[in-house]
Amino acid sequence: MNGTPPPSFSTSLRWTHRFHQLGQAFYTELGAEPLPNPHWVARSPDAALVLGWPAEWWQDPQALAVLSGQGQWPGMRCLASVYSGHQFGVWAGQLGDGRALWLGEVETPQGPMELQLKGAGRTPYSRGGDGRAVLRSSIREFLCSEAMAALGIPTTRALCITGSALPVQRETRETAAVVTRVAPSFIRFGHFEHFSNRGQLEELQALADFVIQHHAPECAQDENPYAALLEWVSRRTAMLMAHWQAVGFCHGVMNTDNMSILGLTIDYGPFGFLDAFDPHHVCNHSDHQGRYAYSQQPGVGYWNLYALGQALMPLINDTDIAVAALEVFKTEYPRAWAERLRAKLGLQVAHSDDVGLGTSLIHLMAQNRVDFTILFRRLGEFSSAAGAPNEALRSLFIDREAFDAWAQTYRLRLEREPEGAGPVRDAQRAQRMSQVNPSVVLRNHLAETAIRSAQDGDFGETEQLLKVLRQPFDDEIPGISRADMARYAGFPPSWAQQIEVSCSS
């Protein structure tokens, strides 16, 4: 990234502020503390490419000052919104933006996108926090937002983070740090708990109201836009759980105010990917309840449908259309999930029997505690001929004999496609795998390697993660090594089993 952006880049950017036409009831407007001596630690290019941003646009002499808080581009208006919700199963009351801080939306090639410093310290929602995020947690999002949007799942994403030598109170002292991310809308379940929870019907009606005009304007037409927005939503979530099932993905705290409106990844806090397959993981170390293990996500996500759509009651108006809105994510998980599912195994026409193939796998991983990347990646070399051991994956099953007979029943399936099995087959089968099965993911001790260097003043671990996170499914990428592809691929260390993340991270 060379040269300066155009001297008229930040000026000639076009604000909107459709969500300040709300009225007060649903923000408080204020300006973020800013971070003092701040410096850049990283940036997306392809979050730039989202917003329509040139590639300098981060060498305009106000960029750090404004994303770090110390000023605005002509044109923000800031503010922090309120929202209640849901946590732990438990209504926890008023909520809100404690430490996130809303800037505007920019207009982009893909619409009005709007803009949030997390970390820019205290609001009136804050509940007694600081408002600030830390280098940790600041890396751990960034990463995983672009790494989420780079595998193709429905997420927030980040611009770039800013660093302090500010201290932080955590579990020890850190430095601070801002995460500048970007969504369509950060409206979450929460916002629509907060107003109905009142009894604030003229808000949570207006509310509603703006979701369906600027993001789900087909709902206008239905007979009860409510109820046609809650079927909206719960399909768009359904998809989204699919998507994380199907890359091992634990979010760790699905709260309902971290769910979005728009079935959205967002809130990257206590996350994690499998590493040795366990359905029963909890990556989030507060959640002592094992509520939000990762095979209670899809479960979880139509509870907390569920409160969205006794929130939206009073403008339903009907139990039983709005149970109806519900019902469709019972139908459109188990189909989104199952067509993840094929595709992960390489098949291209259904049949009955495909989810209990997969299910059936899945079941020998938990049982040979299988890494869940690795063996999907490593199936796409699954020959097809009669008798050939397919080494590489059996030798990962502690019951090999288990495996035999699944790779036999696989064998099978695979000749009962429309072109048949055989080596030609198999190579154009791989081809597919690997567009779905990814080779990298953000695994815990990697985003850990690239804090603890960052934390030593060198972001260059982080710049280099990011590269191989844009190119998930990619073996060999320019400028990265062997060896380091290797260890992004390979096998976690075993002092990873120590790592823990929770509700701080």
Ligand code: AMP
The other form holds:
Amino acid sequence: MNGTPPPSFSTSLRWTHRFHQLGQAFYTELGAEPLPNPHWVARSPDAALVLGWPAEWWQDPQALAVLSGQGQWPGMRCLASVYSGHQFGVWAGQLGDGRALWLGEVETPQGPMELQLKGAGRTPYSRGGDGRAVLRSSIREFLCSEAMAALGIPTTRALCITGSALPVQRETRETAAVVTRVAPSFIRFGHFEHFSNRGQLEELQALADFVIQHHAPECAQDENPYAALLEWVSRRTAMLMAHWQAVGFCHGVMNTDNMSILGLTIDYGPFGFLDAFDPHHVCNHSDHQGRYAYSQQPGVGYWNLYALGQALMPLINDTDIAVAALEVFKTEYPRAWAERLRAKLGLQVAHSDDVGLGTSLIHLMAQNRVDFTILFRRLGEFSSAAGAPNEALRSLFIDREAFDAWAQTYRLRLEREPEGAGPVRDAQRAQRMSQVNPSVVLRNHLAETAIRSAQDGDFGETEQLLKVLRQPFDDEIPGISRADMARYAGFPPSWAQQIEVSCSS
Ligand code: AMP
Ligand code: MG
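I've shown you the form predicted alone. Could you give me the structure of the form predicted in complex with this ligand?
Following is the full complex, with the preceding chain placed first.
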């Protein structure tokens, strides 16, 4: 008997193919190299919500196969896109989706969203790579994408990880996994650099028009839409840099091919969150020059925008206008950073010396190697009462007198808030700050613990850590023990310093 297939949510998906319309210069259509005998590793309920998918979407009979590269849902059309870029400040020529497979765009309540499989095999852009991603790096990308979203930081999303026993050689032998990523667009600065560098100006213009039409329609009204686009990207990048700096996030590989045209955090590799504060911290073990150190990130963001500006020059056609569009970063970044810093300090109105107050705290943190996340979390508990010892905070510093001096300045500043100081005000400020300064971020050792269990076939820690990272501002989470909460929110163990994260993923 020829029965109809059971009703499944996948048949209700509406796929669109706007990127295809750009034409063949932009991509190669191809299929995945499937993961053999795939299994589920993790799924993000929040990412499913973004897509407007039912919570049980993964019970679709084809879901596991499709998201491990073994098949396609009706309406999908897979491709790998081509881009170029500057890597570590040097022009690297053609790169492209060497292990990412674009499945298409699916209609969602928030508009079309692109879906990508990362690690689904070789493409024409693999350049000798194996097209794979290992379980270790897939768990890091999955957890951090979802953690950043919960922190309110623009990012690509991660829907799920599928895994397999397929061996993959890195420094050691590991196993393969595939992350399904979600974003309104995966277009990078490097896509523009690619066509500009080759003098393919029709394609360059088509790409710029595409981004303006679908993502930045307000630029179309401008006298010079391409300069408006550059300014639009500069603003978004400035905002992103301020967000990163404010949570102590180091991306690790800020090459222009890893910069999203939408200002999203993209391509999670050797990233890290600061533990003991060192402004010159380099999270990527392969970055010997420290080009992408924490303190360098805003400057590199500007450098990358400059590369984008150069790529757009044939369209903008006026150096002064292009420079003016880039200059926006130089006003927007300090503005966005000041705004974030003020919120971290619990200040509601702006005073001219607020950044100075925050910066002097940050200098003190650097001198005393104070834990970045714990310091700001404890700052929320600051008592503004005269002579209050604020011991939990004070004890984080070796130089206690220096802290006391800073605390006195902070106390005086709090008195200048329109609401004034005092215990009721302190409690209100504490409440506000607890929604700005997270209790838990994805520290390397937390990811590492989840990875080690997963490599032994136990995905429980990945699942529990995701649950905590989804609520990074909460001290208590139903179903998570006090001991585990203390572990997630506490100081890193001594072995955390030995973790080396490199580009290999
Ligand atoms: P990344 O620095 O990880 O963003 O990657 C830089 C370039 O190398 C991109 O074009 C990637 O697609 C490509 N790439 C990285 N790892 C692999 C791999 N294992 N196989 C194929 N291409 C890769
Ligand atoms: Mg990349």
